[in-house]
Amino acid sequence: MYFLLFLFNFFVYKDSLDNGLKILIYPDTNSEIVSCQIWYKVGSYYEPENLTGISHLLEHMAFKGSKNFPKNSYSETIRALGGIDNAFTSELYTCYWADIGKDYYEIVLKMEADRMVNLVLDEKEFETEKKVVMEERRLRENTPYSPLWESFGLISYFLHPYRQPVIGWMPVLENLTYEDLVNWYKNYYQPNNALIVLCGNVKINEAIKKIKKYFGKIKPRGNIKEIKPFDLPIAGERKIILKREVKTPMMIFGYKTCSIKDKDFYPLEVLEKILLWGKTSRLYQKLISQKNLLISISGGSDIQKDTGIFYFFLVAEDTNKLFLAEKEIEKELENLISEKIKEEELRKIKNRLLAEYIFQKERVRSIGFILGSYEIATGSYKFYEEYPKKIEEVKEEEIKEVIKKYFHKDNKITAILLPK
């Protein structure tokens, strides 16, 4: 265990500029590249119901060029230098990233600073890109999975923005205006709402100088109000049944749990691995290998900034097997409460979690994603530092307690997809 604790140690430099821009630097002299990432604290979590999908649409538009780097030149410049770049939008953030040789990361900072203040938002391009996103939305609607997941989200959260898909609702996308996009950009793409993460072969003093050079003179456009959404408590089981032209029935069921800052987060992490981690997990062995009830099973503890969900996603050959599998999962949860969890099973799960933690540090991009997401979701990247110690401390009784606390009928949400 002492050897493992040694591997958990790592150094992250944290700073900020006078304009509110946050900075995290993870120096790794063993790497030949630098993962340069800029995170904006905006995603579907921040969108009112009449603007769902606008953060994702703005991400698309951000690749249409800025004042000093016209259309396509951003990606072309990076790829000409042997790097790669991309972006993603989630509930809590939008992240633009580029992996590039250690001698060239300054050009990424220069382009990102220009994108922050000089993005060219052309109205014709907006209408074209909106159609692209709407087609992406339409393709999702034509698969069996998306309607099921979205229905599950709608009954899981009555008022909270977690109920909204990141891509947005089609009627809302149709009515988004060019002015909506421009206002969203001006409001959220500001230094006081952004985080720069540099991971890789960088010298901290040099990196700070370069960040100040390009971002230091950017002034905030205004204050950004902190979003504090809430939801109604679950007062009984919620269920929705969909019927589509599908061959195999599917079910997602789960239980509302806690936020990432809650002490229950850690026993729920361990419980996820006991039940669902790979072919040796309890549920895979019981429901697929032994009883042949399911084609596949997945799920886990999906917890972010606010109240999360522990869910199970089941696919079966027929409806009867699907419902039998649901009952078997409920029995297994009851067994975990009443029976002793063997120390060797618990030790094995913890070791795998800790090993996974170590392997995440092998790629500078991956550790950048972890640091950035935790900094935004929890308010501090140090959550990542504390993770292995907290996992190591999880006790059998804590696992049993979270099952008793959350996994009961009055806290259950179920979405079922059946063949017509």
Given for the second form:
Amino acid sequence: MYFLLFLFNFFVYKDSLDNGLKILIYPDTNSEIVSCQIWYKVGSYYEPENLTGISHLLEHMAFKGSKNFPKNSYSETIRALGGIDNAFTSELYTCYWADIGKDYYEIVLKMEADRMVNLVLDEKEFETEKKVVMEERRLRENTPYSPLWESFGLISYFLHPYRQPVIGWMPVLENLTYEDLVNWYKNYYQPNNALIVLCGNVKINEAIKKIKKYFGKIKPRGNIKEIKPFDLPIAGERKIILKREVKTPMMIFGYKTCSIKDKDFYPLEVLEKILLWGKTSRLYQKLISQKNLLISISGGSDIQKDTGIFYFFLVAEDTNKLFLAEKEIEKELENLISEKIKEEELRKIKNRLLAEYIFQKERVRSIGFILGSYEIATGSYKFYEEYPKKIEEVKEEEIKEVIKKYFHKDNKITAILLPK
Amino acid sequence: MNILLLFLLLNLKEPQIKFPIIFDSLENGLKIYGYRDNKLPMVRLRVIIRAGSSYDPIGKEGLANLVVNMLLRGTKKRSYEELYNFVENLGGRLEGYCDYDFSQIEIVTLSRYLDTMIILLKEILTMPKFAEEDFIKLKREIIGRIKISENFPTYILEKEFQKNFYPKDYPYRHLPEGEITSLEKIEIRDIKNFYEAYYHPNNYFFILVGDFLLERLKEKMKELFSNLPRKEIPRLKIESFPKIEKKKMIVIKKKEINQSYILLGFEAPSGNNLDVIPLRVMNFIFGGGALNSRLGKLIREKEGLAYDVGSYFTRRYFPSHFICEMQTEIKNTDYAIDLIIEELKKLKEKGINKDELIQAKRFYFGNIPISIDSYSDKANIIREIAILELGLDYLSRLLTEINKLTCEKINEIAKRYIKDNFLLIIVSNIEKENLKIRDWETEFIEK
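Mind giving me the form predicted together with its partner chain, seeing as the form predicted alone was just shown?
And the full complex, kicking off with our chain again.
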């Protein structure tokens, strides 16, 4: 099936301006719209312990208006053109996006440039928006997943900023100051820390001209200090047990793996699909369909910039079944090492991954999200372009090797949530 | 208002929308809707069966969902695993889904395997295995998923709202997956009976979006499906429609949560009622237009009371509901409720202004291309058009209708649909004595 990809044209134009602003353009003349995205290289990864959640709070504040587009006029203008807009913050980046008719994307560029240099940060509005973010955090606290995930993060990383939730800790949020916010904006919202992604019905030359018109004159405020987070070696199993009013016990367990640039990334991707992808996956079949031990299983290879974790998220009807399922998963991992992985099983996974590579491109916004996130996490969107080839090359032995290398007790982290 | 925005609003022009839906039907009543788009070598292939959870018999809620999922648990030729492996070996996806008005099977496939997948879809629809063992497993899995959902306040809120808002026997009184107690009562013979009643060509419509050859598709569909016999489909008989006779508040106490989940519900018309278009525009202004709506500006932007606040209409075949929803810290519960009620009153008594209407019109005029960007979006719009019988030219008509709207029309609609009586549901860890005493019928439930 790999040959099919040659029939499918995937062209991305990459450029940058003198001020350091990076540009990616994916032209798609079949689409009637343009997804206009601006990505800043800032998120919880960059936050010290006393500022957790500040990147996300700044994302909220960025909708309060800029010098030339005061109050809510950014979103109001987009709505008046029939567009939709939003933003999200993760560990590594903050992304603002707007989907808009092909004739109007220049207006979005103009407003984004104003947001980059002229954001109006009002102290009173900051206090109100902090309350909104605290409500957002409460909303998550009221699901059983969030406390379990946060505990899992805390024991997975003792010092690395991945231990901090993107939304921030509640007591830290309460104490964030207006000055913190202004400094954060000035430090990170600069052209040399930003990436523009345009996907949809655009002509490359015209788009570059428009980007230059609005962003070309913006001078960087200064250099952004690179941070090099570190962590203690895991050196033995880590476990945490929580108790809450829940109807179903849950468990996340996982193993520390590698960074996104490591060669193990691809065999771990294929392993994830063998174990956890859909109803024909090994673990769904075994633990839900056949043995009735679990009511839900999910997980996978979550690999970030410096490091990664391969995790399993289990939900059972009772605690006994939960622990039995954990043992069964470990047994399945051993089987994968000792027994031959059938060629047809590997072929099926690779075919699905290759087809998904095409299916993912249905929506121009999604293409932009993929390009932007890979460009920031790996330094180049080309990582994504090479993905099908690298997947096709994964061999059975490499899958067995990664299991041997990472999936052992001294590298294991477990968080359990039990009913009170 | 900035100059750019002002300029945009002054230049209001109804756009021309190109959305050429292909339609064909077979003599046995099977309908085919298509939209050709060859930007990717793929097709979204759906069969919709007008047999959603609203067709569940009373006491057997969740049956329609079980039936559509049982079809994917194997055919007379292939087991469950063989069926999925067949699709996945060719890189495809296979999924079943049950909504209130319909059930759906979707295959997402590379274009080159389209014929193969249509043949497979026929096998799924006409040769179900319905094995007892698969049925027990499926039921267990769905019950498991319901148990997980019960951990979430939003699930409790939605379920209790529907149960208390709709009259007994009304088709939208339960969630499509049913309840644990109702699922336990369902037997394999119920599955077979439901399938026998509703799974016939005159109750199906196919939707294809993507890269396919029209003539070839027509031939294939004729060859495969024209020999299926038409059968009479039982019609739903509805005795009474939703009507809230007095203000009522139901508080569901849930331990360990630190917010109140608030939902106010009003009656809304059926999805193909002519009032739906002005209602949608009214809702966009009031609470549907995210942070730019009245509710968003007041509750979130000005007061900082909630992250998520808004209002929406459910658009279904039979009359359903209009909802205002938010979550806020427990101590703010009464204040937030009062604000929403006050805002509803303002809308009803004072109506909307001209600027708000122009902004809403501009949004709808520009939003159509965005709302149909992906294959999935296109298939969803076609499904809505078919289920609600809106007509193939619906998107163009929608814009013409919106263009004709006046403030007076919206205000008249607001007066008619925002009634004095409503149902308020709260899921919270609030104590009874900490809630304001209101002159409403009130009920407290411990969960």
